[in-house]
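Coming up is one lone chain in structure tokens, specifically the form predicted alone.
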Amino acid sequence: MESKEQRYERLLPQVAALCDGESDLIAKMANISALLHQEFGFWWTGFYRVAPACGVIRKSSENDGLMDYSEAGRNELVLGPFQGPLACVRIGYGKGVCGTAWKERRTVVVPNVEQFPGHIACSSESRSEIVVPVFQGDEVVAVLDIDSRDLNTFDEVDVCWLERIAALLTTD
């Protein structure tokens, strides 16, 4: 039987491949995160992207009568491609694990996450969480989510492929 690190390890061309040459982030979101549920058997496994938020758009007094988007400049985490049940839509910056990881701007491994403080649950049935930022240049763009029904689902080798598989999502 492989071990979990053979799998990555197996996965890691197939993912190299569905990104070389294609340009859409949100087609090679789709297709990786397809790729892990099916390899892994996560319970929900998908992206959020980093999106201005929705806020109040309302004319300037400075601008001359133009619209003020400052408030809707705001970003927050906005649902990606996904496999899995429903999910929640948006996250805020460094709320839950997602925001979380967002702000700190490093991976997050989560064994319980009824031990998380300020943790977001979209289902009762996670029982563990990893988070990935997927970088473009300096600037996190999105987040791998990956959450499982298991406790202490991931580990070190977990991060250490996921975190492979999401820099080849901006690689040009």
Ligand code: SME
Contents of the next structure:
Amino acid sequence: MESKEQRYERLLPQVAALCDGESDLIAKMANISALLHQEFGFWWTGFYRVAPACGVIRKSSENDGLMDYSEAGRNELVLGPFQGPLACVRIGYGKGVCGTAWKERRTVVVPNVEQFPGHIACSSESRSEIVVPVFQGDEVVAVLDIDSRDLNTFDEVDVCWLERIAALLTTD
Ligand code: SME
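Output block for the form predicted together with this ligand, input the form predicted alone:
To see the whole picture, the full complex is given below, headed by that same chain.
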């Protein structure tokens, strides 16, 4: 039977081909989440993009008709292309596993979600999780989030290969 390493090794050229010559990040995210989800049978596989926070520009209640720019520039993670059950739409900086990976600019592996303080439970079925930041230059522009229904699903092998996959997304 094919090992996890062999499976990733086989997938990497496919991911590279999907990304080759395509500049649209959302289209690439859509195909990569489908590919990973189908190959590994994860519970939830998808992306959150760094995007302007909800209500950054809104009508001020005190100054009817005027716009409130006080929160201009504030970003949060916003749900992107994914495969699996419905998920929460917005996650704040430093919140949950996704917001932590964004803030700390590193891959976060959670062997048991019940033991991660602040874990955001989009689905009660999820037991372990990995979140990989997607960098564009020096900036985190998105995170790749994968949930498993089993404990201890993700290890150094997933970290290594998923980081390589995430890097392909932003390589033009
Ligand atoms: N569990 C994540 C939230 C996203 S869902 O798993 C799809 C978190 O704690 O950030």
